[in-house]
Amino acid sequence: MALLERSEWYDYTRMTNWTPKFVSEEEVFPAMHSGMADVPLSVFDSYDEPYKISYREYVDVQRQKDAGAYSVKAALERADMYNRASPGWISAAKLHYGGVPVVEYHASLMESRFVRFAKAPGMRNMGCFGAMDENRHAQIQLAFPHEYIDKDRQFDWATQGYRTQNWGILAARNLSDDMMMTRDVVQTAIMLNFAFETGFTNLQFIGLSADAANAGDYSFAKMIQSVQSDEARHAQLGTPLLKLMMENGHEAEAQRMVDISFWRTWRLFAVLSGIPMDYYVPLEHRENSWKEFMEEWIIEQFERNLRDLGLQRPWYWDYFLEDLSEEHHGQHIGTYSWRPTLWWNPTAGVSKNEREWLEEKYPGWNDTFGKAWDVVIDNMANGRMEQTVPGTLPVICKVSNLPVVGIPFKTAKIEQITYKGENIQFGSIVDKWIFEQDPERYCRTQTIVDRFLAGKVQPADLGGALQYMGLGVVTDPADDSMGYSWVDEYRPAAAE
């Protein structure tokens, strides 16, 4: 077989479906794990994965990727990137490392479920390679930050983060568990491989790779490129499955899965990608705004993918387009205000020049978010630092597990319902709609505020919260990445 071209034997080796004789089909492919129980097993033989690769080819390609990434890392170890890079970029790297590597490991477990429970032979085959992909992604994104731990303990959150109850980790873990670990393989492939990976991981890895190269962190850029090239392959797991769903009467379920996962992913990435792109990356190195990246990689490409498959844009599309110019700005000033609860030192990113750039990219920023920052700046410039950290708990969305934010001086977007006697808050009409699709799935979620109210955080104050979230244990509480030096240009006006 080694002497033949792959195209001559590949289809024979991947067609591994059979007619079970000693057990029922339901026992081989339980509906709760495999999904689409009403569709005959033979239909899944038509699943045609777009990326076809043999194990020999896979190992050779992956070896080259690892060799390239680790050789660049070794060559640049003496370049002292940590001390040469801007504080903003260091913060962006810490945010990424703390939130991503263990999710990649969870994704390896998810892909392994495809290998066992997917009815389509091609999907099982791709799932096998996908599981190895995700395991490599976890390993490489744990290895690269390790060299900086002796310089800055915040990099240790790459390995420690998912063992904590930090509010940001709770949000990421909630999304991961919802889409990866608690649904059948059909729903998971649509929600994660199609909606999540086709759009948002490309956005995170391509955009962040460009920012890393511009900031001079070529090790990070090379590493993230090697990860993204895998994501582009197994992101396609969901596309042929969507075609099968559309052809076999599951259009409504497919549309609902896409609508739920797209919004949930968007809200988390507004923090994970949106804040660094518009606030942490040094101004001279910014190629595009977060909104411009979204318009290129999501609005155009993802919308085209939906149209090609016969799906509709999510029903809340116009609301989403408005949110592009709002959500991450609100989350940024919120996370900065609650900076002691972060595992990275946030960068304000609101110097006078940066505010001009923000106003150019987001017309009206100075009259809304800018005015909120004016209050923060006035307090800092006049030595009232205690007034720059809130003394009350924020409202947390039950679905996203993120603080509810909005445009300053405008009506908040908070939505509420009463379910089983509990008053539940949401950050948008879309989060409320997602909850209503499956209330039992989401009602048991305990946000960080729920844990306060349940008495799990003791003492019930900021100090107790920091200990509960691992701050002061894994690392010290975070603070401004630039030591507030950016406030100096505002001090003369404050003195007047």
Given for the second form:
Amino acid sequence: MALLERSEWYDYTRMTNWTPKFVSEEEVFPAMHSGMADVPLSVFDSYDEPYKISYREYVDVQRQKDAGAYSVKAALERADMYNRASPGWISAAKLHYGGVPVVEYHASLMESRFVRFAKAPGMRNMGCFGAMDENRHAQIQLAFPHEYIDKDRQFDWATQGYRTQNWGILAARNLSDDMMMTRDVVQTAIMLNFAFETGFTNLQFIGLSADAANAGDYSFAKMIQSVQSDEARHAQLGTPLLKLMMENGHEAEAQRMVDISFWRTWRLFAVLSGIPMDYYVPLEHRENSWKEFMEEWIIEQFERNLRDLGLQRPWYWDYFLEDLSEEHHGQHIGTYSWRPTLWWNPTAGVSKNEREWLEEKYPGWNDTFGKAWDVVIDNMANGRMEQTVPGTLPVICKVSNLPVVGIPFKTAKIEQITYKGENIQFGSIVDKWIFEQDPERYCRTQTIVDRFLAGKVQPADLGGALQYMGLGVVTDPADDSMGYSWVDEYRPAAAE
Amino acid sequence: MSENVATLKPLKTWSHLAKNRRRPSEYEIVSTNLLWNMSENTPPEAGQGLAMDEWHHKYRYGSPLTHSDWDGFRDPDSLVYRTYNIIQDGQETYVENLCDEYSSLEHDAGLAPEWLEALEAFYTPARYPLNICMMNAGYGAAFARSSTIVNTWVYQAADSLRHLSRLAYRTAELKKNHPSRRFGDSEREVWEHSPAWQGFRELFEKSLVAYDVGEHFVAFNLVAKVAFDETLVAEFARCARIAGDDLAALISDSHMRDVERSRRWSRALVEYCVEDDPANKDVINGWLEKWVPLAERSVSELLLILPGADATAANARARKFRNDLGLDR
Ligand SMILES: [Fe+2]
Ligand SMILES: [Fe+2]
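Given the form predicted alone, state the structure of the form predicted in complex with the partner chain.
Following is the full complex, with the preceding chain placed first.
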């Protein structure tokens, strides 16, 4: 007799539910942590994780993956990627590293809560591999940017960012605290593993990886693909849970979690992935437009996933399809205009050639977003730099914590309600709807503007605000990644 | 804007490590200062005041076990994900080869009936407490006070899954070789009803709901897990050798390496806390007073069914581990 097949012994690893005697079941699996309190523990024994792996296989496969990814890093350090890459690609990489690794780290805490509080034994085990995976994702995505720290201090945001009150960080934290850190494990797995991971991480990790490879940053491309191969496994731990929800009278809850999560994730990724893909990545290296990626990776696959599970498309689907051609363009103008507040030097991405591409991918761009850029460019080309940074506070959405944007000169998407005597503003009808689902969850959020108005930012001027957000502390206020050289083709002299 | 002149100097490492004046290790670069929920002053951005936020206040920030700088804790093994997999892949390759080799020698068929009974009553039911070991480590990771402490718990949780998985493997193998016995079928009944197991069941169930993160660490990593490992790993290995079950002994020896790593970081964490505030020693001793008697009774009761076992020696080893840390019991 030789070694046993995994299938011969695997079930024993997940026949681990028992009936507590010395403490109550409610103490072991409190409703606030474990969820689905009305469903008996034994029902969860039928949870069947679709992607099975044993511990022995895990440490073998993961060791090899790391060996591959880290060896590419070592080889490419010698190739001096940083000094050879375009400023646009460096913008994209810094945005990524400042925003992503620490969120990955907290996903490891989320998975650890599954290990402890999931009522399904299979989910506890998958949570353990998931916690390991996310631990890896944080570590590898800290090891890589650390190589650039002596070249560029902006990479320091990879670890310092989440300890600042930067507005972009607050937006990412708000989403993570809402969907990943403060709900029971069932809701969390639906929002994070099912909607966020199966839905969206492909965008950042496959989409950006293609752009990275084109831009010559093979270490980033390889590393990020390696990360995504773990996501493809642990993202699936929400699916069997959704089946259990559908079979046990929790359909409405499942649908609501999907609807909230999909929207919140979409709006954040419009900044995190949408802006770099359509504006930062050098034109000649762009694989697809952001909208094309969304259509290919999200619209088709996610819709099919939902249908297979008996769920509906989110109620705001038509509104979302319109948002696909709008939100990230608006956020790009917003972030670029407020560039001193960023942890990365942004790339404008609106040279004449690039505008042609934008018009082709988003017909009507020149007549809408392009007009807003015309004003910025005219000021820059004529040396009126002080007029290219806004002098007033933006309106911030209470849910997304992102600036409220819309189509310039056409639509502002601002929505508002009064809750407990306070006027509250939102960046879309969906954000307003999310707030209304659970006002107590969101009403105590202090947006960056709330903090400013409450006197938390001192001195209450641009300098004080920058300081409060970590600029002048972690790094100097950010600026155009190309030193405005792209404006030259628009200068009066160039026109003659 | 363009008139901004860079004022902050370039760095050689993360700014929070720059003060160390030496080249940081891979461990420090990828493991330190990563939590955003460090204290009462960093509430969640959404969900503030809701049940989960209250949980953090009550059980994390409100714990009597304190430290002025949780972020400063360092794992004495400096373990990172990358090295964890290298080490554990090596261990698993070794154990897998053992299983392969002993299976070709028809090892299981040659085990004595009394020993098979012991395996049925003592060894394979351990998958229930092993699952609780993993659950407890998951709790430690989810609510630890610094990323360096989170990591030690995450790797410990994976170690427990390792042990559970190997036990599952051996359960299937024993069942295959001894189909007339109840391997694979009787474990839950044994765990829930065998008198010998009820002490451990009580200890483990109670450790699961010791939600204060300080008490949880003490109750589980300094007491319940130590009792379990001295019984189900160390004492089991010793008795397995006497009974001629070299395979069980060698596998247990390999798990003992994981146990030793858990003890190294647990020891470091105790020392780190007591160094910062000697009052922490009283806090820990108070919890030991509450938990050790139940643990010692559990060990004594369970080892009654393991032929050749010495409960007094097992409990003495557990005490020695804590006494070496300067703790009372
Ligand atoms: Fe991840
Ligand atoms: Fe993930």
